[in-house]
Structure formats: C-alpha cells, structure tokens
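Okay, so here's just one chain, in structure tokens, the form predicted alone.
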Amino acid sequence: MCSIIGYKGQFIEAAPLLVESLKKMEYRGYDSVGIATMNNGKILISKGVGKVAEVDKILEFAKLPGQIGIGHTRWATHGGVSDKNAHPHFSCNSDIAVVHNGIIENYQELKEKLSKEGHIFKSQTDSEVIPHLLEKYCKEFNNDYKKSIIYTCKILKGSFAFVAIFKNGLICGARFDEPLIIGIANSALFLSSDVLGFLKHTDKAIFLDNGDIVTIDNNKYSIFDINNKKVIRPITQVAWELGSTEKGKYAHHTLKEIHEQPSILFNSINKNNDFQQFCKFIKNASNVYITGSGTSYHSGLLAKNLLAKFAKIKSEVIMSSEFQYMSDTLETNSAIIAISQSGETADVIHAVKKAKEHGSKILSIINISTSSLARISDSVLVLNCGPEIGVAATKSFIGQLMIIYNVVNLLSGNQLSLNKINQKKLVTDIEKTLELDEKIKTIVSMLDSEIKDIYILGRSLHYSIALEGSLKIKELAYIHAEGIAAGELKHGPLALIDAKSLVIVINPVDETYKDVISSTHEIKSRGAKIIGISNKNHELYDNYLQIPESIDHLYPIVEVIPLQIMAYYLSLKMQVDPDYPRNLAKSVTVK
C-alpha cells in the first residue's frame, strides 16, 4: 500500500540512497513522499505531495545530511493528500520520526487520549499516533527504547508495519499483517516493505514474521516478539534480478511488461516443482473454493470454468473481500486456491486465515515466494514472472493463467494439450499478437476523445477476459468500461447501447462464435462502433484485430493481449500515467 525504507550504514549518505529506493518501490504508493535523516543528534525531515522525482526536484532531498534515515511513499487512507499528511511524522519533541504502512483501527481513541496528555498532532493520519506513543513510553520508561516499542505495539490495533528513527541513531521496526523485511549488506542494514528497496545493494534478506519487532543499533540487528522474547529468522537469498525493474527501451513499465509476456510465458510451469502436490490437494478436497481480488479474481473465474469443463471438478469463486461473510459455511477438508500477485493482499490474507480456522488446505498462486501468503499456505505455485512495477496487472495475469492451465491439464490427463509443440506455438502466437501494437495505437487515436463508455462482450471462457479487459481500461484510462456476458445483452445491458457506444467483441471461432455474432448484430443495429478480436474477420466489425488461430481453450491467453495494449494507449490518449493510476496501489495491504 505504502512503501517504507529504513537505512543505517557506515560509509554512504542516507538521503540519496533513500530516494533511489523509494523510486524502486513507488508502485506501492505515490500520493506523497518524504524522508528523515539523523545527523549530529538531530532528526531532519523533508516531505511533500507528488511523485518521488517531482518532489525531489523541488526539495532536493540529497541535501539532508546523515548516514541514518527512513523514507516513505504514501497511498492515502486516513487524511487527504497534503504535505502535513505525508510521512515521516514527528513526535512532539522531534526526537522520534516514524513511517507507517497499514491502518491503526483504534487511532481515534489513542489520539484523543494523547491529546489530553498534551501531545500536539499536526496531521489527520492514523499513523501519527505511533511517534507520540513512542515518545510517551520513552518518557515513562526512562528512555528504555525496547520497552517503549513493545508497549506501543501492544496498544496498537489493526494492521501495521512501521519504522522509527530515534535521535540517538537507533532504528526500530515492527510488523503485524503488513510486510517488513530486513536487508543485510556488508556495511549497512535496511528495513523495507519490499525487497526492491534494497536489492541493488544486497540480495540477503530476512522476512519478518507477524508480530516481530526489530532494532538496529551499532550496525547490528536484534529480533524479538511482543513478549520481549528473542526470535531467530533465517536469512534468505533473494532471486529476482534488479535489471528487470528498469524500463529499458519502453516509455512505461506497463508497456514493457506487456511485451515481456512471451519470454516469461512458461516460467510458471517450467520453474515450479510442486504441481503434483498442489493437484493432490485439489483431488482429495471435499470442496474447492477459489479466491482473489481484481485481476486475480478474473483468473479464478477462468479456473472455475476450466476445472469444470476438463477436469470435471466443481468449484466456487469468491471475491476475497466477500469471503469473510461466508467462511462459516466452509466444509471440513476443503481446498482454498488463493490467487495473489504480491501474496500480501489484505483481503486475500484475511480470507485464507478464516479458511485455515475451519481446517481448509491453502493452495496459493503467487509471484513472491517469500510473501505472507506463501508462509501460511500448504502448497505454493510461483508465477516466476519477475517484478511487476506497473500497478495494473499484465504479465502476472498471464502467469496466473499458465499455472491454472497446467493444473487443469494435469488433473484432466493432458486434455488441454500443453505439450512442447503447443507451448512453442503459444509463445509465437503471443509474439504475433503483440505486433498489433501499432494498429491498436492508430485505432485508439481515431476514437472520439470524449468517449465515456466501453463495453466488452464475451461468452464462456471469454467472459472472464472481457471482465479483465474492462478492468484494465478502468485502471489505466479512467474510462468506464464494462465486461458483459454476451448472452445477457437483452436482459438489461442493451438499453445502454447507442450510436455513441464503443463495443469490443471477443469472438474467436469456437463453440461461442455464432452466438456472439448474433449479439453483435443486435449491437450494430443500435449504431454502436464495433471492434472485433478474432481469428476471422466479419463485416460487422468496424475494426478488426486479428489473433492467430489456436486450440479453442487456449484463446483466452492470446485475446487478452490486445485489450492490455488498448488500455495502455487509451491512457496516453487521456493524458494519464499508465504506470501509476490515480487512487490505486499495486499491493493493497489494507482492507
């Protein structure tokens, strides 16, 4: 949700490093940015509204001296987007500064109590109670910092990961239901919400468990729990390559990640060794449930269809945000397939914890093998598509589909025909589909600039792709888009169609082809402009985007590509940044 970085080193100035790290993690939040450094016993803070590069250009963060510091980019939850609400936040005496990710549920009562005790608040955020609590307990416990941190964590309710810096140079961090990671370099230590925050400097990381507290002093770290009991966490070597976080020749991360899809297509299959165990859990389950949010939910819808059609396994797909309301009805020995790119999505984590309470097996499909979701799962399959910086999911969606297809293929006795020949053809098909880039760019440039509504039609397997395409357009271009089951047109949606409508029909030649053509006739008669995505042209299409001919059930993997590209160019037409959509963050770590 927000990005956090803490640094304590011996030879390098903190401020430039903090800024560099925040740029790497900006996809987690980009409403505002700030850093604090400690120099000669004094904490200095600089912060402002905007993206890291924009604010840095004005405030010149690098001017802050010191080899100890913390930084933050914000995705607003409590309090508007303003300089005062930007992190870090000070204690009253300016001896403590804090950056925080998550939501403090009891902040209002804490704020009222602290205010009565004389503490002065300068923001509308829930986060600001943390430095004031630390200040309160430091005073009560005669600067016993460790005890102050523990008591602060005990009184906080909700989800949080925070890093605090004290005027004596101590850095501390704590996590509960939000990610926080220690980075270990030769002459420096990091605390970060994401490995990308320190990956340029070290690939050695410690992933803190829920309830862990850490202090960094004299270039040594100490990990303990809320009962002041020392704990030991293993050091992990992070596998991701830093180069994949750069844009290279592309104008935006989103476009780069769309074009990376052929090269990462089968990483999810060829670099996983746990498919048999994953499938065994599904086979032995009394019931199968699939949960995810946003793009991952759409992957789940396709999984449900494929499981029923080819493996004869019935399943139910539940949005993660709705899961808690039906968790009491879970049967024993159920399997929950949880899908999440980050493995940190709050709604998914909450759903999984509820399911575990009822004895369900947790099977996760994720991109980050060290995530919170991975650590509480019984079986894990990893996308292996590398860091995805663009907030709107593109290559991770393809990675999810490939894992789902392979799972169904194994469960159905190879009915999906994912042999080496078809794998190679699928890569070629996506490469050919990416060649539509210039044509789509031209089509978008000719669309009415006042376009307000786009409808995407699909049937059967293609309906979930229609939903995913509409989500991409909403996320990237801020245009209302709606995925519609083509057979439902006459049950309401047709009332919306007129000469100002743009309708995209997903219509490869398979069992749904004729029915979708019938729906397209109905749309055409109302004067709508029609874009057809198919392997066969039709006179009804005003514009035709040709995809390669494929095995029927593999079309969804290819047909989503033109929709991703169209969403990208629509965002440029609307003059918005496709990498960082307003009001959205990559990893939604608060409910």
Ligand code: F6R
Given for the second form:
Amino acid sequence: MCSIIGYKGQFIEAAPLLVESLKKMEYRGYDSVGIATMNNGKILISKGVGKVAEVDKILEFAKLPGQIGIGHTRWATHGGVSDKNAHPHFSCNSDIAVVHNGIIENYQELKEKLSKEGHIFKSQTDSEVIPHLLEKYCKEFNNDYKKSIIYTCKILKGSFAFVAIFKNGLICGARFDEPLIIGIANSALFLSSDVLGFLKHTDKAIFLDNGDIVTIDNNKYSIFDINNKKVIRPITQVAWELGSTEKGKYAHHTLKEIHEQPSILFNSINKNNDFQQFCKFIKNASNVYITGSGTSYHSGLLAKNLLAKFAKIKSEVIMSSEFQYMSDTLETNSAIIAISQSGETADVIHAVKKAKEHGSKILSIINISTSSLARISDSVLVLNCGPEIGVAATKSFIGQLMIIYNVVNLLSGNQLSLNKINQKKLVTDIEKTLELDEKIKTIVSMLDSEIKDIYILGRSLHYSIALEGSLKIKELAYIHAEGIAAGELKHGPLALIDAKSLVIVINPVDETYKDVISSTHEIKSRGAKIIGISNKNHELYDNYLQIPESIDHLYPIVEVIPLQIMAYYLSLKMQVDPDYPRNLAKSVTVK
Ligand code: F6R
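In place of the form predicted alone, the structure of the form predicted in complex with the ligand is requested.
The complete assembly is shown below, putting the previous chain first.
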C-alpha cells in the first residue's frame, strides 16, 4: 500500500539512492512521495503529491544533503492526497521524522491525548501519531531511544511497519503485520518494505518477523522484541527477485509482462520441487478451500473447476475478504489453498490466520517466496515469474494457472496431458496469440471513445477468464466491464444489452461452444457489437480474434491473452497509465 525505505551509509549520499529505491517500489502506492535526510544534526524533509519522477523533477530531492535518510511513497488511507499528508512526518521539535505503512487503528484516541498534552498535528494521517509518541517517550525516558521505540510500539494498535530517523543519526524500524526487511550491503544498511528497495546494492537480506524492532546505529543493526529481548534472524540470500525490473523495449511494464508470458510459462512447474508434498496435503484433507483476492481469486475459481472435473475433488472458493465470515464452520483437517502474487495481501493473510486457528493446513501459491504468506504456510509453490511491476496482474495469473494445472494433473493421474509435447505447443500457442497485438490495437482504435460498458461472456472454465478479462478492463481503462456466465444472460443481464453494448464472447470449440453461440444470437438480435475469441470464426462476430486450436481444457491459458492486450490498448485509448491505475496499489496490505 505504501513503501517505506531507510538508509544509513558511510560513503554515498542518501537522497538520490532513496529516490531510486522508491521508484522500484512505486507499485506499492504512488499518490505522493517524500524523503527526509539527516545532516549535521538536523533533519530535512521534502515531499509532495505525484509520482516519484514527477515530484523529484520539481523538488529535486538530490539537493537534500546527508548519508542517512528515509523515504516513502503513499497510497492514501487516512487523510486525502496532499503535500501535508505525504510522509515523512515530523515530531513537534523536528528531531524525529517517520515514514509508515499500514493502519494505526487507535490513532484518533492517541491524537486526542497527545493534542491535550500540547502536541501539534499538521496532517490528517493516522501515521503522524508515531513521531509524536516517539518524541513524548524520548522526553519521558531522557532520550533512551530504544525504550521510546518499544513504548511507542506497545501503545500502537493495528497493522503497521514504520521507519524513523532521529537527529542523532539513529534509524529504527518496527514490523507489526506489515513487511519490513533489512538489506545488508558492505558499507550501508537498508530498511525496506520490499527487497526491490535495495536489490541494486545487495542481495543479503533479513526478513523481520512480526513484532521485531530494529535499530541501526554506527552501521550496526540490532533486533529485539517488544520486551527488549534480543532476537536473532537469519541472513537470507535473495534469489529470483534479481530478475529485471526495467521496461526494456516496451512502453510499459504491463505490456512487457504480457509479452513475457511464453518465456515464464513453465518456470512455475520446472522450478518447484514441492508438488508432491502439496498434493499430499490436498489428498489427506477432509475438505479443500481455495482463497485469494482479485486476479488470484479468479485463478482459484478455475482451480475449483479443474479439481472437480479431472481430480474429482470437491472444493469451495471463497474470496479472502469474505473468508472471515464463514471461518467458524471450517472443519479440522481442512486444506486451504491460498493464492497470492505478492503473498502480502492483508485479506489473504487474515483468511489464512483464521483458518490456521481452526487447525487447517495452509498450501500457498505465491510469487514472492519470502513473503509473509510463504512464512505461515505448510507447503509453498512459487510462480518464479520474476518481479511483476505493472499494478495489474498479468504474467502472475498465467504463472498461477500453470501451477494449478500441474497440481490437478498430478492429482488426476496425468489427465491434463501436460507432457513435454503439449507444453511446447502451449508456449507456441501463446506466442501466436501475442501476434494478435496489432489487430487488437486496430479494433480498439475503432471502438467508440465514449464506450461505457463491456460485457465478457464465457461458460465453465471460460467464465473465470471472463471475470479476469473484465477486471483487467476495469482497472486498466476505467471502463465498466462485467464477466458473465453465458448461461445466466437470459436470467437478467440481457436487459442491459442494446446497440451501444460491446460484448466479447470467449468461445473456443469445446463442450460449451453451442450454448455460447445461442447466447451470441440473443445478443446479436439486440444489436450489440460482438468480438469473438475462438479457434473458429462465426458470422455472428463483428471482429474475430483467432486463438490456436488446443486441447479443450488448455484454452483458458491462451484465451486470457487477447483480453489482457485489449485492456492494455483500452487504457492507452483512455489516456490512462496502464502501469499505475488510479486509486490502486499492487500490494494491498490493508483490510
Ligand atoms: C488485478 C490485481 C489485483 C490482485 C489482488 C490480489 O489485476 O492485480 O486484483 O490480484 O489485489 O493480489 P495478490 O495476488 O498479490 O494477493
């Protein structure tokens, strides 16, 4: 939701380095940005509204001197998007500055109390209570910084990670249900929300656990808990995350990530050794539940269909944000398949924790192997699709599908025919489908610019792809789009269809084909414009996007590609930055 970074070095100026780090983590939030550095015993803050590069152009962050600093990109929760609400926030005496990620649930009460004690607040954020609390305790405990940090953490309620800088050069951080990682370089230390914040400088990291507090002083770190007990955490060598975070020849990360899909397709299968163990948990479970949010939820829907169809395993898919309302009915010995690109989505983590309380086994499918979800799971399968920077999930969706297909293949005695020949063909099919790029661009350019609604139809396995396609269009182009189970059309949605509607039908030739053609007739007779995605053309389609002929159950993996490309070109048509849609953040770490 927000990204936080702290840096304490010996030789390099902090500000330019912090700007670079924030650019790498901007996917986490991008409505405002700020930096604080410490120079000659004085803390200097510069902050403003906009994306990192835009604000940097105006404020010229590099002008802030000092080899110690903190930085932040914001995704507003409490308090509007304004310069004042941007982080870092100062204490009254300007001796302490803080950047924060998460939500302080009891901030109102704390703010009232601190205000009565004479503290003056300058923003509407929940975060600002932190520097004031640190200031209060520093005064009370005669500048015993460690004690002040501990007391501050003890009084805060909610999920948070923060990094604070003190005018004596001390940096501290705390991790309570939001990620915080120490990066250890030769002559510098980092505190960051994501390894991407320091990966250019070091691949040595310490993933702090919940409740860990860290201080960095004299270029040494020390980790302790809320009871001031020393804590030792292992140093990890970060591996895949070293993948490229540059756009290369592409105009946007999103387009690059769409085009990367053939090359990462089988990474998730070939680079995991734990499929057998994962499947064993499913086989031994009394009940199987699947959970995830957004795109990952759509992968879950497909997983449910495939498990039922091929492995004859019954499962229930529950959106992570809804999971808490049914968790009391969870039977012991259930298996929860939690799907999440980031492994940090608060709704997913919350669902999993609820399930764990009921004795369930947690099987996760994630991209970030070091994420919070990975660390609370009993079995983990990793997408290995490299960093996904575009806020909209594209290649991670395909990565999730491949893991799901392989799991179902193993559980069903190879009924999904994922042998080497078919794997190779799938890669070629996706490559061929990507060649639709120009055609889709033309179709999109000819669409009415005032287009308000897009409907996407599919049955059975294709329904989850219809939902995923509509989510991509909503978030990338800000156009209302709806995925509809084609059979449900006549039970209500048909009333919406008229000559102004655009309907995309996902209709490869399989058991659903004839029924979807019937629905297409019904739509055509209401005058709607129809785009068909299929391996077979039909006179009903105004535009036809041909996908290669495939094995029936493999079509979903291919048919999502034209929808991703269409969402991308629609975003350009609507003059939206596809990499950073408004109001969204890649890692949604608040509930
Ligand atoms: C859609 C999108 C979001 C995420 C959702 C879950 O393009 O990116 O809907 O899928 O926020 O995120 P993860 O998978 O990280 O848990």
